[in-house]
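Let's start with one chain on its own, the form predicted on its own, as structure tokens.
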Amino acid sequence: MNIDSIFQAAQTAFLDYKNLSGKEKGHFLDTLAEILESNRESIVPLAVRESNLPEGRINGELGRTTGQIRLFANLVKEGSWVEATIDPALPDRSPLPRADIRRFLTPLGPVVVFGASNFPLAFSTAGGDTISALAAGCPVIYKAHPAHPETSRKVAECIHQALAATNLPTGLFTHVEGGIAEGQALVQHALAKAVAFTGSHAGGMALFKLANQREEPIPVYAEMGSVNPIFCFPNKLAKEIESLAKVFVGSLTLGVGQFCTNPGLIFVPASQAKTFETHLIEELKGIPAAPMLHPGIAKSFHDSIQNLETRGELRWIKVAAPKHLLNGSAALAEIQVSDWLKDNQFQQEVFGSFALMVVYQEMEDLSEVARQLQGQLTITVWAEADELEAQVPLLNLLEEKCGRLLFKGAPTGVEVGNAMQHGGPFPATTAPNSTSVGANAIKRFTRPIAFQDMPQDLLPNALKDGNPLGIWRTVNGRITME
């Protein structure tokens, strides 16, 4: 593998691709979605075999993958996402004239994307990071995850079919396999302009440090996990304790706990802890051990549980099944809030179906919890309306600690849409001002550029007088389609 030639091809492709219209980029993405759908019968069995995920889940994930591709296709075809902003010249302004200044978002250049282990399709080869980068106008050098190599190769073939069908250069997408050394070399290459990663805290931080040690540091958009706490308020729990226990266990065990949004913490008032525990035990009875994604994840899960079993502060409600090469089962332990507050280890993610039920005495305990809580992808609050009104300061604290604050349901199930925020303060991610899911993910791979007194003929169409693209723009501080 000649990494330099890969980046040179990507850079050459970039200089042409960045200037294509949104309609042309959208056509390429639509074509890719169609090709992936036409290859469903060959892609799904590969992903099932390599990931141990059921066929229904993989079929759904392929649908999510093509759905998010079409989301970005429509976004770039419409075009307003570039945030075109125009301050026309005011030559007669006093005391000083104003120059003509026009600003929009422009793509960064070649992007390195690392595939995720827990989503062999939706966060992998043609997943959200790859597609949002391509939609922005950036070539992608994709580092395949070793957990599902054949699936990744097959999807990469589909991407190249789409490039060929739309007469785009092959350098826009390169599929790279290998280990840590290859990944490091990609991040360190001078032509790399950004990195996207979904995975462990250790992996994300290693890439983040590497990127910041370069002669030219580059952004790393690393989504590194979360324990996604749920806060149960007394009145809400009293009214719906059985149904909420069911919702919690369903979310905890979904996908054998291998989503970044599975809840790993739940805060329960002491007066209701025993009753809630009884319902949790009942719900957990019907959930057997199931295969995890690969033996490495299963080993990490069992090792984490074994380490926690040495902690005297924990009372085990449900112990995990004996250590197994591949299977994982649900585990649940209780801890008093006073003990939880003393040690940040109890905030560390266990990737799998494990959660801590933290028992609190007073609502004031939750304010201290919120102050000490690390950054999360999600936080969920189960409360009645009057309870929320009485705890606005607590809600304000929680708002500072997450990317998505929920008041109904459970955090699993991330909608791929325009308003979704899938990110959060460190250590959930390295870039809390961005999202890795939804339309706004495109902005990670852009930077703003302003043109001052540029001749009309040279301006990008998004910034020309007369608005030839017919997009929403901000002109003189007013949002308009003029």
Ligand code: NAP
The other form holds:
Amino acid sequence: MNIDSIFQAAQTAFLDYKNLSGKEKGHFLDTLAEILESNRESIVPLAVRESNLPEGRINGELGRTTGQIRLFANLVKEGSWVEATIDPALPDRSPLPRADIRRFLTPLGPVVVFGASNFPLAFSTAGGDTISALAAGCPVIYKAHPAHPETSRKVAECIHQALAATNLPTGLFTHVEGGIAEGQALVQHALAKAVAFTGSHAGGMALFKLANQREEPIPVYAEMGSVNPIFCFPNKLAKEIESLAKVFVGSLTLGVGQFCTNPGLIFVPASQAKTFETHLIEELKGIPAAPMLHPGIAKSFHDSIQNLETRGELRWIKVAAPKHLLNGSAALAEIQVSDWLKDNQFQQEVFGSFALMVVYQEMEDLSEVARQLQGQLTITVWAEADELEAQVPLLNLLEEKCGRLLFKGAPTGVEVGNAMQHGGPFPATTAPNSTSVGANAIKRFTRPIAFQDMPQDLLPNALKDGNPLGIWRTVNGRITME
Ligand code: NAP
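Here we have the form predicted on its own; I need the corresponding form predicted in complex with the ligand.
Full complex below, order starting with the chain above.
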């Protein structure tokens, strides 16, 4: 693999691709979605075999993958996402005339994407990061995840078919296999303009540091994990204790707990703790151990549990099944809030079906928890309406600590839509002002540029007088289609 020639090809492709119309980019993405669908029968068995995830889940994940490709196709075809903003010249303004200034979002250039192990399709080769970068106008150099190499190669083939079918250069997507050294070399290449990553805290931080040590530092959009706390308020829990226990255990054990939105912390009032525990035990009974994504993830799950088992502050409600090369099982421990507050170790993610039930005495405890809580992808509050009204200052604090605040249901299950925010303050991510899911993910791979007094003919269509693309723009501070 010659990294320099990969980037040179990507850069050459970029200089044309960035000027392609939204319709043409959208056509390429729609073509890719069709090709992936038509290869469903060969992709699904590969992903099932390599990830140990059930066929139903992988089938659903392929649908989610093509669904998000079509979301971006529609977004770029419609075109308003570029945030075109025009302040026309005011030659007669006093004391000084105003120049004609027009601003929009332009793609960054070649970007490096690291695939995730826990979504072999939706967060991997043709997953959200790759597609949002291509939609923005950026070529992708993709570092395949070694946990699902054949799936990754097959999907990469589909991307190349789609490029060929729409007469686009192969340099727009390159599939790179290798280990840490290869991944780091990609991040260090001078032509790389951004990095997207989903995985461990250690991996994300290593890449973040590397990107910042470059002569030209570049943004790293690393999604590194979260414990997704759930706060149960007393009246709500008393009223719906059985159904909430069911919802919690369902979310905790979904996909053997291998989701970044898996709930690893649940705060329960002391008055309800015993009854809630009884319901949790009942719910957990029917859930068997199951294979995890790969032996490395199973080992890291069992090692983390073993480590926690040495902690005297914990009382185990459900111990994990004995250490296994591949299988993981649910585990649950109780801790008092006063102990939890003393050590940030209890905020660390255990990737798999493990949660700490933190027992609190009074609402004031939760304010202290909120102050100490590290950044999260999600926080969930289960409360009655009057309980929420009485706790506005607490909610105000919790907003500061997460990317998505839920008041119903469980955090697992991330809708791919226009309003979704999947990100959050550090250490959940390295870029709290961005999302890796949903339409706004495209903005990570752009930068604003303003053109001052540029001749009309040279302006991008999105910024020309007469609005030839018919998109929503802000002209003189007013949102308009004119
Ligand atoms: P990972 O170890 O972080 O690896 C993810 C990708 O990053 C792989 O391609 C890996 O390359 C690369 N990488 C890791 N460290 C690197 C470094 N220092 N320099 C350059 N590249 C590096 O994640 P994983 O294999 O998917 O799972 C391991 C752990 O990550 C899990 O146990 C879990 O804690 C966490 N995880 C979190 C999420 C989430 O959604 N937040 C998702 C999946 C996993 P190589 O594999 O080639 O080394």
